[in-house]
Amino acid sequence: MTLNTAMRFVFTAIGVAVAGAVVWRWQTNGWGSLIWLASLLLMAAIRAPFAKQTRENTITEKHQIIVERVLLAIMAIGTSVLPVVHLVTGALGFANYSLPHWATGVGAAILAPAYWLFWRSHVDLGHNWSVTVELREGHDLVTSGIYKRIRHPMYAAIWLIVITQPLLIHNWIAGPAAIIAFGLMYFIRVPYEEAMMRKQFGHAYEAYCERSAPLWSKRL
């Protein structure tokens, strides 16, 4: 056995586990946590093709290395450690709020166009998505699918989903975490992958930015 493969069987023993907890405390948490829990499961197989496709790609520039080390860790913080922390152990129940269940409710029904967008997103930035911010061999400036009046519909669809988590876990740690962690990705983010983007491209990122919107677009 590879390291490679004893480290993949050893971070999926630990999500199993995990995954396993939060469904074992279901009623202790509330239902939105297991909805939460589908939520992150839906996330990560929605990117494991696109990630395994791009890594096929040889990049030839990389933007602002340690700063995205920084909020991809603050983001894993918000969205992932703190919730499951909550949820499995129970440690942060001193902050627990409650809600009615149909404040659940939305924060589940919201996540059902916010996954579609997600998805989308992927489909239509093909090899030229990438975790972080930096260019691949062969990008393209994409302005056509749902880039055609959004510049940042993936964005979009993540703060869609991360408005929900304080609906779904009931805890004003666990709860807010990941609109804090995302709200410093998107804002401090944003501006340097636009710059980038600028440099890339000129004239064409310009004029593309004139005619779409950053988040949302009524003409979509």
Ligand code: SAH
Second form
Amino acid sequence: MTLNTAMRFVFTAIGVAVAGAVVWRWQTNGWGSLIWLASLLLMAAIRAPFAKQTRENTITEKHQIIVERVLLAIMAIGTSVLPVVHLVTGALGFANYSLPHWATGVGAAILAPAYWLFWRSHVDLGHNWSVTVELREGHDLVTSGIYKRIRHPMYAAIWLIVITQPLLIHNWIAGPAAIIAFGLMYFIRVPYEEAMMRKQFGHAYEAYCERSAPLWSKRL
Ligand code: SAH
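Okay, that one was the form predicted alone. Can I see the form predicted together with the named molecule too?
Below is the entire complex, every chain and molecule, led by the chain shown above.
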């Protein structure tokens, strides 16, 4: 067994144990916790084939490597670590709040269009997608499909997903943590991501920015 396979095995085992513990404790945490878990698994499942596909890319430029690492770590804490600690151990129970079932239902309902948008933006970006801000050899400027009028549809999808967390996890620390983490990532990252695209694609990107809005469609 190689080290990589061993690591993958350990991570999978931890993931299964954590998922099992979240399911086990659903009556304590409310049914929103099950939807939250399903959402996390769905995100991983949607991403997996695209992550595999982009592994073949030759990366030509990487931007803000340290800042990106910090932002991704904060995202992991806000969207996974704090919720898991709360749901599995109950250690943050002192900060719990309660919401009516319909509010949890609103959270669950928002996830449907959010995940459609998340999947659609991965399909349209194709090989040009990456977890961090970078350019690949032969990078194309995508301005069609969902990108025709929305410049950051993937981030729009992630905004929708993070706002559901406090509706699904009723805890003042573990709930809003995802919004704070992604808020930081969005407002810090977008300026240098757009600057990189402008430098690479020049007028074509500037004209595209005029036609598109960051998170919503300019014309319906
Ligand atoms: N901000 C976009 C993409 C997020 S993935 C969205 O929210 O949908 C981040 C990577 O996508 C960046 O590193 C950049 O290389 C690439 N990217 C962003 N916009 C792009 C576009 N219109 N065409 C091609 N690649 C793009």
